[in-house]
Every structure is written in C-alpha cells, then in structure tokens.
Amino acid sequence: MRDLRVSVTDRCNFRCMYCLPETEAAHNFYRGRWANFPNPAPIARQWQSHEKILTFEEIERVVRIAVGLGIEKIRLTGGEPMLRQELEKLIEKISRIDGIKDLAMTSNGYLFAKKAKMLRDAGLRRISFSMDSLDRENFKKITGRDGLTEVLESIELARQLGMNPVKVNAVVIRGINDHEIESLAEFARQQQLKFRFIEFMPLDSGRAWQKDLVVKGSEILQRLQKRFSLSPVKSDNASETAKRWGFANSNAEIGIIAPVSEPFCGHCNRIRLTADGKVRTCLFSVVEHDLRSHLRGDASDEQIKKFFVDAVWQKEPRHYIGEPQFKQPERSMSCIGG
C-alpha cells in the first residue's frame, strides 16, 4: 500500500447522477428506463454529525503513522473537500510530514477559486477536477448545479498557480454524456490537460446503476482513435489505474479508467480513510474498519500501526462487480471518498 485517500467531509454541494442522483433530471432519466426506480436515500440521513468527523489533528496523526508504514501519496477527497472549513490548515499540517512524495486533492471545482492560492501556498501541489460535460445544460443535468463556468475558471486558475499536472475527470454514462467523449478529448488537447474518462460504477445512493449504462473503456478508446492520433504512454507505476495515451504534437494526455470492464484489483495499492474515521480497503468494501474509536481511546501509535496492518491483510481480492455475490456498498461515493 502506497496510496492513502483521505476524505475530509462526506458533504457535497453537487448532486451528480452517478453519486447522489436526487435531482428531478436524474429521476426522470432513470425512471424512463425502469418503472420501479428505487427511492434514493435522503442525503441528510447520510451526513455525519460534526462530532463524528475526524479533526485535523486526528487526520494528521493517521497520515503520519501511515507514512511510517510506507504510504507515499496522500489525496484529499470528499464529498467535496472545499466544504471543509479551514482546509488550508490541514494541508499545511500534512505537507510538513516527512516521507510524503505527493499531496493532491480531488474537487468538483465549484468553490476552488476562493481559496486556490491559499491551498497552493499551504502545500497542495496537484489537483484533479470533475467535469462531466462541456455543455452548460447537460452539466447542470448531470450535477444538479449550474456550475460549468466556475469549473472551467478553476481549471485555468490551477494551471496559472503552477499546479502540475492539472487533471480533469469525467464519468461517462450512456445516454447522458457519451455523445461528448470526442469534444471532451478535444478540450483536453487544446488546453494541454491530462483528462481521464472513468467508467460508470455502482456507487450511487439511488441504487440505479445498471451495466448497460456503462460505456466500456475499449469503446471510448476506439472512438477516440478514430478522431485523434494517439500513442500509448508508458508508465513505471505498476499500480496506476489509468491506461494512458498521448496526442501527437501535444502535451495533453487521455487516460481511461475501466474498473468495470477491465478490473485492476490485482495491483491496487490504495486504502481509504472516510471522514468519520473508517478505514476501507476497497471502494466496494462492505466492511469498514473503525479507526476513530482507537484514535479517541488510549491507543498508542504502535497500536494504530497494528490496526492498519491488520486491516490491509483483509483487503478484498477484487470488487466482484458483475458477479452473483456482488453487493453495493451501503454508502455512496460521496460518503466513502473517491
């Protein structure tokens, strides 16, 4: 394990179809396909109370101990991490820990501009934004928020601040934004971005995921190869989740993350810490390991280390998507941390 994803909040200001499909547009889309579309769990019941969320000091301690065990990469996630008050203070604390080679964050970009320079100055070096559409109305349909302008401004600002690389992610859903695959790739080429297309995964609170909504990574690649001259990008990172291609005469890059059709479980090196202090060894874990009780008890650093090691030995062999024994996690992506 070399990669620890730390969720700093389970709250989010977007209602994306693939995570919290609670908007009328999401309901209309899913009900148009299935008459018995399940009612999504109200987000208010999913949010953790303030006292259950880990403090910055608790997160700092966990990260320091994890780095001592071999963790090299920290990515701050949510929910939407920008909703966590004084986030820059946490970034500053983490950036001072010896042994961290990479400190990054994933954000929907809507609030990023308000604190971008402060976050950079605190030690944030990389940022990934979610942007599933370049069409304002479709963006609003997917996310429940009229926020495309803010996201585009955040992408440009991150580049101006020297964050490198700036990555942009798009979850592709058939019948929703798959018609934009080529235009999103063209945007990446023109803007010299590293763009990731991600297969639609069963992590939505509405339990509305269906396999026929997944646009396979192979289909995405075939379409892009018809439009662009792409060359494979070699990687020395055996645990990388994306298969990458570069454009001719451009520093831009396309990556395809295909966990449903081409699982990469065998070389996964990630573990996750939820905002309320649970360790998850897989996005699709149905078991969570309660670290918060140890942090708030009298556990020593050595005991926390043992807790981590014991949890990692219970890491699932694979995610089981598409198999009879697959069970969708009770919590949606926003509550797990991506």
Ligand code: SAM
Second form
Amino acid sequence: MRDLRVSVTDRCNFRCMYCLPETEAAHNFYRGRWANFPNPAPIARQWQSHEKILTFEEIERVVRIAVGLGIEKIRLTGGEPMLRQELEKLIEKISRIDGIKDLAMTSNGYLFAKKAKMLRDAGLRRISFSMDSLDRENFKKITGRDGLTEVLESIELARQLGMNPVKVNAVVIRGINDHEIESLAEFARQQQLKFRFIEFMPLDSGRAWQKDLVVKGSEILQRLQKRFSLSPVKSDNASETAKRWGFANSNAEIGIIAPVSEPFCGHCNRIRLTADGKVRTCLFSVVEHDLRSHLRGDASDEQIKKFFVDAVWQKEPRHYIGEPQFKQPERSMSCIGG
Ligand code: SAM
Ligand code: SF4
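Given the form predicted alone above, I would also like to look at the protein as it appears in the form predicted together with S-adenosylmethionine.
Up next: the whole complex, starting with the chain shown before.
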C-alpha cells in the first residue's frame, strides 16, 4: 500500500447525480428507462455529526503512522474538501511529515479560488478537479449546481499558481454526457491538461447505477482515436489506475480509468480513511475498520500500526461489479472519499 486517500468531510456543496443526487429527477435519472427496476431504495442522506469527524490532529497522527508503514502518497478528498474549515492548516501539518512524496487534493472546484493561494503556500502541489461537462445547462443537470464558470476559473487559477499537473476528471454516463467526450478532450488539448475519463461506478446514493449506463473505456478510446492522433504514454507504475494517451504536439494527456470494464484490483495499492475515521481497503468494501475508537481510546502508535496492517491483510481480492454476488456499499462515494 502506497496511496492513502483521506476524506476530510462527508459534506458537499454539489449534488452530482452519480454520487449524491438531490432531486427526485436526479435520483431517478435513468429509472424511467427500465420498467422493472431491480435496485434497492436510495441511500438516505445523513451527515456525520461534527464530533464524529476526525480532528486535524487525529488525521495528522494517522498519516504519520501510515507513512511509517510505507505510504508515500496522500490525497485529500471528501465530500468536498474545500468545505472543511481551515483546510490549509491540515495541509500544512501533513506537508511537514517526512516521507510523503506526493500531497494532492480532489475538489469539485467551486470554492477553490477563495483559498487557492493559501493552500498552495501551505504545501499543496497537485490538484484534480471534477468537471463532467462544458455545457452550462448539462453541468447544472449533472451536478445540481450552476457552477461551470467557477470551475473553469479554478482550473485556470491552479495553473497560474504553478500546480503541476492540474488534472480534470469527468465521469461519463451514457445518455447524459457521453456526447461531450470529444469536446472535453479538445478542451484538455487546448488547455494542456491531464484529463481523465472515468467509468460510472455503482457508488451513487441514488442507487441508479446500471451497467447500460457505463460507457466502457474501450469505447471512449475508440471515439477519441477517431478524432485525435493519440499515442500511448508508457508507465512503470503498475498501480496506476489510468491508461494514458498523449496528443501529438501537445503536453496534454488523456487518461481512461475503467474500473468496471477493465478492473485493476490486482494492482491496487490504495487504502482510504473516511472523514469519520473508518479505514476502507476498497471503494467497494462492505466492511469498514473503525480506527476512530482506537484513536480516541488509549491506543499507542504501535497499536495503530498493527490495526492498519491487520486491516490491509483483509483487503478484498477484487470487486464483483456486474456479478450476482456484488453488493453496493452502504455509503455513497461522497462518504467514502473518491
Ligand atoms: N467533491 C470532490 C470532487 O467531486 O472532485 C471530491 C470527492 S468526489 C467523491 C471524488 C471523485 O469521485 C470525483 O472525481 C467524482 O467525479 C468521482 N465519483 C463520484 N461518484 C462516482 C461514481 N458513481 N462513479 C465514478 N466516479 C465517481
Ligand atoms: Fe460532491 Fe464530489 Fe460527490 Fe459531486 S462527486 S456530489 S462534488 S462529493
């Protein structure tokens, strides 16, 4: 395990239909198409109370112990991490820990501009934004918020601040934004971005996921190859989730993350810490390991270390998406920390 994803809040200011849909229409965005809808009822939205959320000191301790065990890369996520008060203080604490090679954050970008410089000065070097559409109306339909302008401004600002690379992620859903694949790639080419297309995964609180809504990575690639001259980018990191492609005459890059159609579980080197202090060894874990009670008990660093090691030994061999034994986790992506 080299990569620890730390969720700093389960709250969010967006309501993406593939994550935390708000309206009935978004909850049901696909349902009208399938008469015999087999999925269970949507997950009720419930924020964790503040006292259950790990403090900065608790997160710092966990990160330090995890780094002692071999973790090299920390990504702050959520929910929307920009909603966590004084996030810059956490970044400062984490960036001071010896042994971290990479400190990054994933954000929807809406509030990034307010604190961007502060976060960079505190030690944040890399950022990934989520942007699923370049069409204002479609963006609003997907995220539940009229925020495209703010996100575009954040992307530009992150580049100006020298964050490198600035990545942008789009979840592709058939019939929702798949018609924008080429224009999103063109945007990446023009703006010299590292752009990731991600397959829609069954982690939405609406439980609206259907296999038919997944646009397979292979289809995304075929379409992009028709339009652009792309060459594969070689990687010596077997745990990398994206297959990457470079454009001719540009530093821009396309990555395709296809966990549903081309699972990479065997190479996974990630673990997750939820905002309420649970260790998850897989996005699709149905079991969580309660670290918070140990942190708030009298566990020593050695005991926390052992807890981590024991949890990692229980890491799932693979996900079972699309198979009869698959069980969607009780919590949505926004609570797990994507
Ligand atoms: N709020 C931040 C954001 O949206 O970037 C960070 C947290 S979000 C849960 C992290 C990533 O998970 C985002 O890139 C988002 O697009 C992705 N995501 C959320 N739900 C997903 C789903 N059902 N399938 C695939 N990706 C998903
Ligand atoms: Fe919020 Fe990110 Fe989930 Fe969208 S994907 S609802 S921005 S946590």
